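Shown next as structure tokens: one chain only, the form predicted on its own.
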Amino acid sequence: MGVEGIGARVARKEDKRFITGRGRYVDDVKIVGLTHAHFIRSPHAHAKVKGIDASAAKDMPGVVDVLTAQQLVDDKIGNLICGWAVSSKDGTPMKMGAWPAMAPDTVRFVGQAVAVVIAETKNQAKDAAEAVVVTYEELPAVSSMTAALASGAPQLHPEAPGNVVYDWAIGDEKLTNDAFSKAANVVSLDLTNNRLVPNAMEPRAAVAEYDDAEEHFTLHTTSQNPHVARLVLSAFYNIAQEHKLRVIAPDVGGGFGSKIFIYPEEMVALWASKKVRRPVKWTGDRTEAFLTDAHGRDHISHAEMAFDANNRILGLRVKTHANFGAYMSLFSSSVPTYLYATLLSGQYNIPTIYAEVMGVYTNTTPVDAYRGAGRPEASYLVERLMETSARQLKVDPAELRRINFVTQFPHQTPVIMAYDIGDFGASLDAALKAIDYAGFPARKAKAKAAGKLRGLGFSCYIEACGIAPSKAVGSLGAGVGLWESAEVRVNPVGTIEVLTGSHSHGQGHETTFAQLVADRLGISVDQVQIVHGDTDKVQFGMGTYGSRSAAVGMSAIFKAMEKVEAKAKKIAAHLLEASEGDIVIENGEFKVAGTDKAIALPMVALAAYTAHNLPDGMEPGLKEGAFYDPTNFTFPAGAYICEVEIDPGTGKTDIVDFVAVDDFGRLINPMIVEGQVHGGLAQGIGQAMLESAIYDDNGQPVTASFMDYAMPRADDVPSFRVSHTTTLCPGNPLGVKGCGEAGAIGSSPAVINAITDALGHNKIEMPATPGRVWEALQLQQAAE
């Protein structure tokens, strides 16, 4: 490894531009003619669309047109897609009610476009959208699963009776239900994962604009996976062929799931710039974010768990609600199916497991992926299961744990997933002397001579990244393979690009995916471009999401590097009068292994271009492609320990110590998986004791700006403790697994543990506010 190689702790080379004001974003794009555009939304959560009468908007200044939804249906755009396709156990497909990008009839959520206002400026668009009438058919309205799913309850979809999507279950009902009569103990719980708005630091945007002579469309979008977006607006929406259309994703400003998707402003901005002949441009508003970007979790679930009498495991039950929302989003599917219940059996050897997933529409913001997805939900139901499991079986937490642990790989899980190496014990065992898990009996006693409460909560959390091979995932549903791309060009002057088709929102890809190559072949990371986000300049790829960047994306990088390598040594070996399996790169330069013999980098790409003395038969040129598609999912898994102090007049809870130790197999740069992890825990820490998307009765968002949802803040968050452990994954060449959401995925049960260990009961969800836990102590001291 070289200073600037793999596993140096190089500092992000983007930030420089970020840091500075430099970086360009969406809403930096500035074309000639440009128009700007303001969404009319939906005031109700359930209505009949009467009427749209625009004249007075029309005639207000700047206004260029009022598009409305019946147009939108009357140029056949088509309706939004889920790319996932669930069966319900008896074998019926998904219930998926149609979503158009514009309501033509009924609008089913609050903040539900029904007109787009077209204008020269973003107030004189916003001024006409007040001027525009909708006459609305209030309807009764369901917001939440419980409503949705009562006896008479007012109907989303007629594709979709009684308001259910799919009734899906995996796993061995009857063996698990055999093995719940042979247990010497059952352990139940019941389980609220309460739903989050994703709030991006950057909203979502687009800039669409229509090139008549060539009938050619550009989009600049903020989104997570530009090829998706081209290949699904072209193949399901109508707006161009593939060739006709590219798809720009410039820096982004985070994406955690939330800009996987494609959504109806997109397609609305391609459609109308069309139209009115002039590039349109939307930029989201904090509001607007709150009432249409994806939310996240949502699930209520009965959860129970089978010991013997030594407390091993015997079985595993599950029932899940999940919450779609008003419609069905782009993985919506998929994700408190294959990616919650897949993950179910955590890093335990549980020797059978039942779950049931029922999908549910109400008249609320769609549901989909959010940092985690699926995972998050999986670890808090088994940790929190865990942990009541101890404290009634009277075992200590972590031996509870460490009995039950995988300890022999590769292990078979009875819901799908095969987990290919790991060391639980270890990780938990650097947590354990990490928190100093023998003082804490001391620690709790000092807090309680000063009237406070402490408690110690444990996670021993298990992911699975890099969502492949393709032909796994097809076999489930999935639209899409999801394997990778990339392409790496050696320039004449040995400067080096590397064309990816991952795509970065804050991962800092262009500095690690740099670091694998000045690994390889001894050069600085300035030599080396990353090129990703645009359909134009990358062939193809899959984006970044289910932190498969590293895993997938490098691994391709890898693979094309190889390649690379491979034709200059052969052309290195015949400048240098050689055998090529004598050829030895270092430093940036090609050498023959016991001599002083070497031609630098620039010679063997200047060599390559000018062709003059290249091996016979031999193309000019040194660039090489290649596309990787995994063998397995990967495994980060890892252990956290979180100690909180609580003060009982007020319920403030403090986090006076968290510790998380995780194996992300091989780390490409220290520096920023710390960051990673550092992001994942304050997001999990959000979810565990102040966010929650909160509706009324009548499908009205309560929570829609920071005022009433509550975000973390410095002083919200501990300094964390991280450390690692290693096993080097071995479904990819690179040894990596994967380390993007693993703090949101942990975290959050861990938190809780802790809260309700002080609190001495468990009669609390999240989020954990103050009031929530001072009422769970009053509980507490009214049954005593």
Second form
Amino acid sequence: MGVEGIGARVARKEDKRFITGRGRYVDDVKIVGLTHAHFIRSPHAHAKVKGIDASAAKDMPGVVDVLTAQQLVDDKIGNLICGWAVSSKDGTPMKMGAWPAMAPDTVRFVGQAVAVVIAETKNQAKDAAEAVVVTYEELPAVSSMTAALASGAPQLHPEAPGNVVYDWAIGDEKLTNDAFSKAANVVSLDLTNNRLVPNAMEPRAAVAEYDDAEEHFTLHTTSQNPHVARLVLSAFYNIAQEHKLRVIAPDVGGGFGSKIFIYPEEMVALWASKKVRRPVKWTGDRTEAFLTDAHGRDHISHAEMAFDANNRILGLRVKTHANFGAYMSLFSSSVPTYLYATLLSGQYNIPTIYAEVMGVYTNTTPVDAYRGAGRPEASYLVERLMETSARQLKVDPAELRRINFVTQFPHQTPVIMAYDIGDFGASLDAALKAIDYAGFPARKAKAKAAGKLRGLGFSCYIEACGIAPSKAVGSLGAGVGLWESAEVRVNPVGTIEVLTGSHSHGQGHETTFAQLVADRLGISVDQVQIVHGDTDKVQFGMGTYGSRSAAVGMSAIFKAMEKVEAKAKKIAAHLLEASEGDIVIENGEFKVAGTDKAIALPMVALAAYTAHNLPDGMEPGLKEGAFYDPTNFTFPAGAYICEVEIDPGTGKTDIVDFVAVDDFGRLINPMIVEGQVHGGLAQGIGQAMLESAIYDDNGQPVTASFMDYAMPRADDVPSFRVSHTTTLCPGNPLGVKGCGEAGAIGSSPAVINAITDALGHNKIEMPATPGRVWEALQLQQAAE
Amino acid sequence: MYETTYHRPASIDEAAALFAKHPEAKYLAGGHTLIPVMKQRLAAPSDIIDLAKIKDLIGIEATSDALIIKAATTYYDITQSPAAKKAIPAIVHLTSVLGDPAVRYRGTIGGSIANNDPAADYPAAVLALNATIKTNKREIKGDDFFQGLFSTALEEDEIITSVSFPIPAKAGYAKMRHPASRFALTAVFVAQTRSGEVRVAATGASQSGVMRVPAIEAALKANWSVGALDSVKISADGLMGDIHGSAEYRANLIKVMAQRAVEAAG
Ligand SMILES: Cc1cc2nc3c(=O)[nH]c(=O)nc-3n(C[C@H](O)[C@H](O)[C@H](O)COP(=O)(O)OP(=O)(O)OC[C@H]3O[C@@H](n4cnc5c(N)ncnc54)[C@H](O)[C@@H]3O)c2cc1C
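Following the display of the form predicted on its own, present the structure of the form predicted in complex with its partner chain.
Starting with the chain above, the whole complex follows.
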């Protein structure tokens, strides 16, 4: 309804302040008496901390204090938690070593903090840090899963023998083995899903302030979920009680999952602010981001797919090793299990699946959810396998997919998920048409004549968003419920504030959430203010990740709006002397249907607050809240087709065309959706062709700066062609599915499938850099 | 960054005099190498002597046989110079694929050459054309200037004032960009001098910095054509191998980039 309602391409309200440099980020917080923290970090991947001598540093100019890990222990500050309990297939709970916010006796990855200097300026803190003498006794380190699992490998945690956190499985092993024994064809594939560094534009930061008269803390932090941060900080870390801690996540410059977690630096800043009785600021630099932001992905998998003689899938068998780094981060345990293996059915009818996942400790930065979190790993596996199968079975890759698509909904997969709706064939058809699939052979021939190798690759991904029904995730081991809350406040003059537990760090909620309200009331988005990111303002919330803000966060707003509208209609009916059932809302007015009798929203609101003339027994005011707990995951899905051209001289791959057809259900703001897809595609292409976090054998990071870690730049990605097909999600009132991660989930297999098509063989891993592509071409030449 | 004292001299002599007074000083030009290194606390000059605003260090001039670029001229100004475009288009092309716009607006030819990064672009042109590097003390031939990774014939206090490139009969530059840094993963500058000499320099490839490539020079001397290089084999010995490319890959790139540079040179 209206030009600013659902479906309208409303320009982002928040962009005025972002584009003009008026955003207010954590580092912009200035408080009288502010001190600055600088962490002293381990240069070793694995070492015993033998001693810390801070005596000289404490006398340096501007130094307020130097606090060490031991003091943290003495103050009984809790260890970092992992909030999702996953058990091994034999029923034993996962085996976790302790993760203290600063390491008192053993460091297990390069960059782990052992002490912190608090000084009047950041530079003084850095100067003093150089004068702190930390004595280490180096221990042998394991930087790869292969090294960690070797017999006699150095052990990270006594609690986890063999460096194994868990050995988990899903699905029916016997049924799956039976399916394989009946198979006409079996296709197998070994895959590496490369480790990525999130690299949000804004590094993490924290400003902590302690008010000793009130015994109250305020923490400004770069968080995607300030309420969860408060909950964890108060319930587990013994730093502050929940009602004595206000957490504010103001403008946050990108998260991609890495800002879900509550990190040691925030804990230490809070604790230190009380210790030194001064506010403490810590702003990470890019090096600290590379070393300490939770990394993503890092799987090694072996996958096999069984087919019958008609190319129907009979079963899927997967064995995955997942690298967790040195410690179990907040949601790490769920990522390669419930967020990964539950999506292994892809868009296909697969009668039986058996997947085993072994979680492994290594002396590297902890790994956790990163844009897509488990689903990119699943779609990469399934879609590489489908393409490989098509080539081996000599079936057209589109056809093989079509033969096996799920077409009846709801569809129960063998791995927990129950797909509610979709039309996978429609997306594939649209993508084939957009790319001009029939014209590909001619394009390939033309490229060949020009000395180039062309290839085309598919990816028909499905993912799960809107995490999630609280009861369901609770039964799977989650420590929290994953609903969302909202409060709609209609002010006495009729403007509206919406308080939401979702958190916007680039998603555009201030616009899309306002569009929902504008749509329902027929008013302008300028009449609506979205309030988020402050535990003092919003009562509670679970935050933004897993593309959940539209499906869950907006559904809560929807519910609150229904309550507000119901009450407003009662007031309007009373004032118009009409029956409540006859009141309709149009263009900001409450009208008696079929008459010209109407009263504008501001008048209704004013009546609610003056309370001079309300229906008998009605409470004054116009403000309602709602909690929304989803009934199911949502299942965005789509078809991506990537066309590449390789320069055999250099191995450089150009993406000459990229078509993305997504089904996100209802689109609230197509422009913002396209932006989300573009960003996701760039990240998926980054994973496929450029990005890789690499450690040497001693656990030293080789790619800890942008000089070595290749982020995608504008000229690395093509001009995307993005479109949509639509099946409305039946599980939530808006019919939305979520669009934040799909691009990153669906694109990397499409790119690699295109590259392997051009190469003519499968021997290449992500990232397919020019150097690797060239080596792969030499392999082929040697073979010929 | 450690504390440092910033100076902005008005002349070359004043800059040199300041350096004499502060032996722990560093000259600053575009700052695109020096400032990041200082921010990481890997360099701690007591004083910074800014050359970027010295008028005598800025400007481009072409004579009938040389293109002379003063040391503090920015890359951007080089890419915009009609004189440079006319005299040696390959230099303008090289500059246009160096870094990104932010780097090109500030970075200078003098800073690039003084720094001698093993993957920098300009050293390839200086060596292939055997340019003359003029300093406030002397003239140094391109052949004698580069002395391995990040090291040059310059003395600590010496200021590059200009670089004089002899105008070649033909020249071309082709660069394979490093995926992360966008420096040269390997790039090659080919030149045929007016007297018929062929000189070819590769950057980004060798473990010891910019280098001549005799095998390619010989083949092109015999026959200046792309096809002349088809059968040339470049050894991977002494070449860099890292996560972005093996030594064999870089050896291949030397040849392929040389071919593309010849094609560009015409
Ligand atoms: C993101 C990024 C990308 C880049 N990409 C590339 C690339 O693709 N190719 C490439 O070649 N380079 C690249 N560079 C490096 C860039 O070219 C630098 O600007 C250059 O290396 C140094 O030039 P400058 O003028 O910035 O020198 P500065 O950083 O100011 O100085 C560098 C050194 O040279 C000395 N120096 C400067 N001027 C003189 C002088 N006249 N006489 C004597 N000594 C002097 C200084 O004392 C210092 O030691 C990149 C840099 C960045 C930050």
